[in-house]
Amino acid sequence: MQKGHKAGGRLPAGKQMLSETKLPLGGQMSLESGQEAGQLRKNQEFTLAIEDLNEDGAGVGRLDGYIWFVKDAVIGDVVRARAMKMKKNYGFARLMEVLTPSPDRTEPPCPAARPCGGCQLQAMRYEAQLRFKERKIINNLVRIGGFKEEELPMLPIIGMEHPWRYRNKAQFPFGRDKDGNIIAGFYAGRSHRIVPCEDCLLGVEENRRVLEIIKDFMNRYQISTYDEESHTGLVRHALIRKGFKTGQLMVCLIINGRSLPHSDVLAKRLRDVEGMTSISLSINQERTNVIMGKEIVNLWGPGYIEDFIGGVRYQISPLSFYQVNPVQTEKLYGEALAYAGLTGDEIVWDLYCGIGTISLFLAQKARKVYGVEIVPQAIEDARRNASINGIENAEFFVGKAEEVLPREFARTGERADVIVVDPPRKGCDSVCLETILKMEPKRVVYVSCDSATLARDLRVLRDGGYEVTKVRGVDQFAQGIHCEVCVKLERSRNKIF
């Protein structure tokens, strides 16, 4: 976006400050006598310098001590914004014009970048994205974890050589535009309004052709699209997955019914796409925002695709959890394996193990690996993946990590040499952390997708006698706000166990 470019867009919704980048504050504007920034009227316009981003990727600026959130602004921009909603200490404004572009601003290559909202940082140069994410990690560790910045053992963030076309999975909702034409794309931020986008630049190029085939089939046979409000219509979403190492493709159509008319015709057409390996239906007749149904009906192929991370082969079904960025996942797991420091004689617990991606990585160099995951289907996948790779030293448990770990520790009394945790965004359960401390492993490797909850949990482990010896960000989500972090903790030599 060039200087003076007009802008519109949806409102940002978050208010948490994620970094403390030191930039000159703006907010120079003419105010009526006695009027404060927080007393602006709705639709009144003002000038603001953007100094930060919040957790939703919205720009943050201060005007006379009052905080404003401006979606689509970039750190370093000076913008003209319009007041839209005001709270006591903060408000939301719409970006109207970039008066002075940030040196880090760039033109988003995707035409749907602004209305879609899935790529919060597309307007920021990739090098600046990496700096921002690294600073966010540091600030959370300092602010929430209580660490001293100068003492943090930070390693440089691992970015992508090519930060586009990296997602191996996409879920496209179907609907109709105002003229009744079938559309597929993504939901606009914080809504279920579909923004047409059949060629997301983060996804694989095959997505467009698959969607064209599905839309043509629906038009030919007058197949209806699902309507959320009335809970009518048939086709809800299309799930498309690709194995980057194998080139295998999967298509799973999610339907509000028990069958799809003329599904044999659709399957035949989709089989013409190079790499097509698995075609199926997901039955979802619930009135819910959950995309996938629990029942899968196979139309053609084995019902799964395969892919590799490193030398480990994985079978991936429509319901399997699998990291969406395989290029960076291999780097992330490589870091985790290095931090584990395995020599072949260790007992390792992998908590929140999913389909066993990290577990099987670790099993190649450990004596025994135990994986824990709450989703039964994921554990079935983990066991199958262990079998197809000939890995016999990995055992998997279904259940909550905070229940399975203390139960097995109490039953066997066996201490772990290394514990690896890769929890969901909410972080580790407190009971899980307490059990880790009781088991007294030599090392803990913490893989996190949220540096705020990571910082909270690291503080508990540090207070329990562990020292953070390595921290490294791995950018799994280029153009987006999130970032993975890998941390190595070791038992403090000053702690007597």
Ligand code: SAH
Second form
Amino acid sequence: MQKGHKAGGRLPAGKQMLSETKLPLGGQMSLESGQEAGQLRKNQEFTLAIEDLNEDGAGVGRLDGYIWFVKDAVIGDVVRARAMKMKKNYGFARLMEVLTPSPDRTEPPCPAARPCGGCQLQAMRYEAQLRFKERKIINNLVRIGGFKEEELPMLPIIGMEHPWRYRNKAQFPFGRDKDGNIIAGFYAGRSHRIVPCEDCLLGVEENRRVLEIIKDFMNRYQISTYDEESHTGLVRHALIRKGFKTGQLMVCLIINGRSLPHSDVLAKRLRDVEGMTSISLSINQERTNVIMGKEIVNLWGPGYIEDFIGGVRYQISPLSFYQVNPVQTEKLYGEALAYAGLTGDEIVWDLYCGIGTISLFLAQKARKVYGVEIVPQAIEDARRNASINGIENAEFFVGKAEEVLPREFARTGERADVIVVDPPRKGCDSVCLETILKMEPKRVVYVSCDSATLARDLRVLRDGGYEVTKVRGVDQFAQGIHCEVCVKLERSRNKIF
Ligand code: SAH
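So the form predicted alone is up there; where is the form predicted in complex with S-adenosyl-L-homocysteine (SAH)?
Below is the entire complex, every chain and molecule, led by the chain shown above.
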């Protein structure tokens, strides 16, 4: 779908550049050894200007037509890099030294930023992150969607007021350091080695206290940590969730066993943490890297915590899906609601509806909302969420959007006034898009987590008679590479249907 960069030939999936800033013409940078470009030996060092970032957040630079990916480098840096792995048209190099820092570079506040790899953009100032994300959206719409940049109805990206400690959910694996001490932290990028880090700066401050209590308890009662290789030991992970609006906290300990010795003591100690509402175990005895087991054993509390998004109340159990950044989710779905332009009389479809967050948001202002989602448990949650909020005009279907929508349209012949889609990264299925066009809604609201597939799908909708009238980025993942986009489409007046 995406074209490789002109000079570098075709790049593998995931290696395409995001913002397609112009790279300097070849020959500007001289090789230290005087060798030909692209023929550096492994471990050889060279100077490189970083001009872009790829999909993984690695810096991208070009040396005489050959493309280098340098993790942890920032756009605008000039770096000394060491050649690590070379392919025909591109190679990977390690950042050795920042020779001239980019004006956008900042000191990453998290000591685990480099080994953890979860925050690809931490070395970039937040303002620059936002500009980068906005540029990426525009470039994809122009390059893949065929839109003209000057005609794009872009609204300024909605950034975060507080780009730290915004995640309401964290999952920490437990293990041992080389001295046998219990550690909790994160897996190092692309590996299963645990980097100790009990205070991820994207997570809530309570995480550290909770982990300390669990570690003390394990030391006191000599409870073992799980070892992936030998599939032995008991404690695998701790899941910690917080309701940002309610202050309620949940802890769920994932164990490789049927029970946890002295679990009553642990529960009692955890209850000292302010906001503690739900304490449970998840049984996961499988040899798998799926974190949660399917069975939950409740130790204390109602088995769920509660939170609100836009006035709608949610019950969140250890296994339920819930948006990890509820503050920005509310802004994003608020934007979607505004674009939907509801007066109270509309028939609305919310495709890829998950636990119904958008559906329930819209139901308060529409005549009827139909939600479609492929995961049955998510629909169970959606129905329960509708019921605990007394929302009676939302109806949910389990199934694929591309199957349920055409089936229901054929069965009832009922047109929609507004269709909202919030698909996964791969975007909408073509049958789904075709059906939307056949149903001729006045407005389509497209919420996207991948502007490349968004651009592809917008092209189909535009060719089918819809005009893009608003585009707005909403950042849900500060320090990370992803960004959400909300788009409003309106049926063109001059098109005859
Ligand atoms: N708005 C949702 C989140 C959407 S995320 C919420 O508030 O919860 C995208 C959702 O699309 C996921 O829940 C995923 O399970 C679902 N999905 C993926 N493919 C689908 C398909 N073909 N049809 C319907 N739903 C699908």
